[in-house]
Amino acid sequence: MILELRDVVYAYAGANAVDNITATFDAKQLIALTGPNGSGKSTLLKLVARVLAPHTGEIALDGRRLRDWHAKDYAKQVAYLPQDPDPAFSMRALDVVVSGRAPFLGRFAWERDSDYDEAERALALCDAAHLGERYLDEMSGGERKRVFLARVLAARPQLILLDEPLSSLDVSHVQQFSALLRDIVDRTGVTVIYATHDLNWAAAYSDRMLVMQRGALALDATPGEVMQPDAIRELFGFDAEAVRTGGRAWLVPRVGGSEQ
């Protein structure tokens, strides 16, 4: 799989929100978009979803302009998960995951036998296949957020996009939901691009980082170009000491830093 954004820019009420995006992302990468609230990242991601259109530039997946796809063949391709995709409504987790199935059914046609084994591989993927006969209303934000990740999964797609899949959950279940992350992608080959303020957990799964700044794509880089105090000072505005641990680094703000 290679996904290619060429000069993308989209623009609300007359201001830029992505402003001249230009990267490319091969297959089975873990890929961090990150910066402050409002500079880009969900429109970005909403991009790449076809939720919405570029206003100039291209994007393209294997080669094909997002234009020229039909959107059930997209869909099988390129999976899309909000930020907040549906209220906690009384619904069995199996019966939620099946719906990721969707594109590969006719009008009005059933999930079939084979499409609940998908829903029940993509539960297992996401360590929880004990979840499955449960219903959402009666489960934790964190096993929420496992069965709409197993959604996704359903379609077994090439590409998946998650908006600040680690918001709103505590320290333990951000670790858990990290390092399940990087399995998916190690186990599948999928590449999975999230939008995420937790820049310490990025960098240590992640492949890649992504720093965006008022639509502009202000840093592209590795985990450890990205944590470095300079860098931060510079994209985050606050000072911070860079502590490595297991070939990573980890950031710990200066008590007393400035900000900008």
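Numbering follows the first chain given and starts at 1. Quick caveat: nothing in here was measured; it's all calculated off a predicted structure. Rigid core here is just the name for the largest C-alpha set that superposes within 1.5 Å across the two forms. Compared with the form predicted together with the partner chain:
- After superposing the rigid core, the Cα of residue 246 is displaced by 2 Å or more between these two forms.
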Given for the second form:
Amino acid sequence: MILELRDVVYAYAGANAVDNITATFDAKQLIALTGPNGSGKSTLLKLVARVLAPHTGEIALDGRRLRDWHAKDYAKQVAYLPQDPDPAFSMRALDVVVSGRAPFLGRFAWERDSDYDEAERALALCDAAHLGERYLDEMSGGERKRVFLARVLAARPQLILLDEPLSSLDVSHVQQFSALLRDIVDRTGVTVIYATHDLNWAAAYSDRMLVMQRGALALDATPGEVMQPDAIRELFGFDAEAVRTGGRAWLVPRVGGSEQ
Amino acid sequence: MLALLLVIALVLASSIGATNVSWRAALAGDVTARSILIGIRLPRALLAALVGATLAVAGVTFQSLLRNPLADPFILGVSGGAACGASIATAAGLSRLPGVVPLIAFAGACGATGAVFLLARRREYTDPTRLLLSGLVLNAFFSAVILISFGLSRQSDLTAALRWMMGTLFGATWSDVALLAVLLVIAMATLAAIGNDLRMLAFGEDDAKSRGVNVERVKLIGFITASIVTGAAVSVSGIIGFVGLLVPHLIRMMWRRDFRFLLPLCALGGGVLVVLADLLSRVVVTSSELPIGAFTAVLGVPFFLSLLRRNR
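Now show me the form predicted together with the partner chain; what you just gave was the form predicted alone.
And the full complex, kicking off with our chain again.
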């Protein structure tokens, strides 16, 4: 899998939400997409997911431009999970997950046993095999996140795009879910790009961090390079100091103007 | 189970009525029994089943397309447009010509749907909220036109117009049955063809797009199909409320599955409800017929509430 973005621009109402982004992504990587609110993270994910089409620039998967892909074929390769998915009607978890197989179905075709096998495999991969028969409205936020992650995995895509999958999870679930993403990347070789606000968790688990600012790519580097208090202060306006432990820098808020 | 229920309802509806005739007599060659059962009651019961099926199918389609559990076939101005057409035709004195009122009602339904769709469309995107809002506003406008038309109509024409507005299957013919049956089969085949894509809309339009669904095309096909059959049903039966809203919810409470499962189940459930409601509207008082729409609510609402209580 290789995803290339070249000079990609997308504008809402005259302002560039995604401003001239160029980047390349390889297989088997966990990539955190960060940046302040409104910096263009969601828009960038939607462009790669083919929900939106770039106004200028090119996106190509495996050397083929997005518009040259058949929509269903592309959906077999790239799966996208919007922020806080909220189905209009409550459904059984297994039915939610198996709907991730939709790009493989013909016009009048129904899911076959093999599709349900894939759905169960995906649920198991997300430590959610026990949730299959439960209904969405009977689940906790953490359980729903696992079910929807299984749904994007059900098509065995090469690239997964997650829009703020950690939002509204408590701290232990953030840890579990981050570890789960890491584990899935290592075990399946899929590339995951996920938008997140949590710099420390992103740095602890990801291979690479992208920081967006006003639509542009301000930083594209390893977690160690991104987690510098000066850079973070400038990009996020977050008055941080670094605490080093276990060979890794953690950013904590500087309280009361104390000097290091 | 629903199919069996529908057959029982159809047998009941064709056997019970103001005149006491039996199927045994009709089959034995009794001419009166035959003309009542085959000429009047059977087409009426079948038309009731078809109208109910159509409205419920349109209801589940609109709810899935708009991702809104309150959507029903009438909210998009379909009934308003049909009633508007019918009342103008009545005011113009056309109601005494056979077949003219249903035809104009159908034209009104199609025109209203087209207007609502155009109003809601902005830069190649159809916004569900704007769609609902446009329907609501047009319905209000249609109500005004209907009242004005009634004011201009002759007293003698008004009774028939009012009966139509309240929903009636009086005078159902085999050609109505055939027409609606053909339309319903075409509509269900069309909806089944987009069923795989349509059920993906439940997860949101962005999600569906990312799964390779051509969302705008699915919405367009779904709306047009559901609107045309609703228009046809309204033109033969007048306005029968609650079916399109109630039946999909009833079915969803019993079978919590996706659109492709719900579509045939809603058709059967809608058929059962309207056949029974029509039967009640004929037999509760023998001197005249009461509005079917009232009985769909009388039958459906208690059932709905009991399911709602059980599910919570």
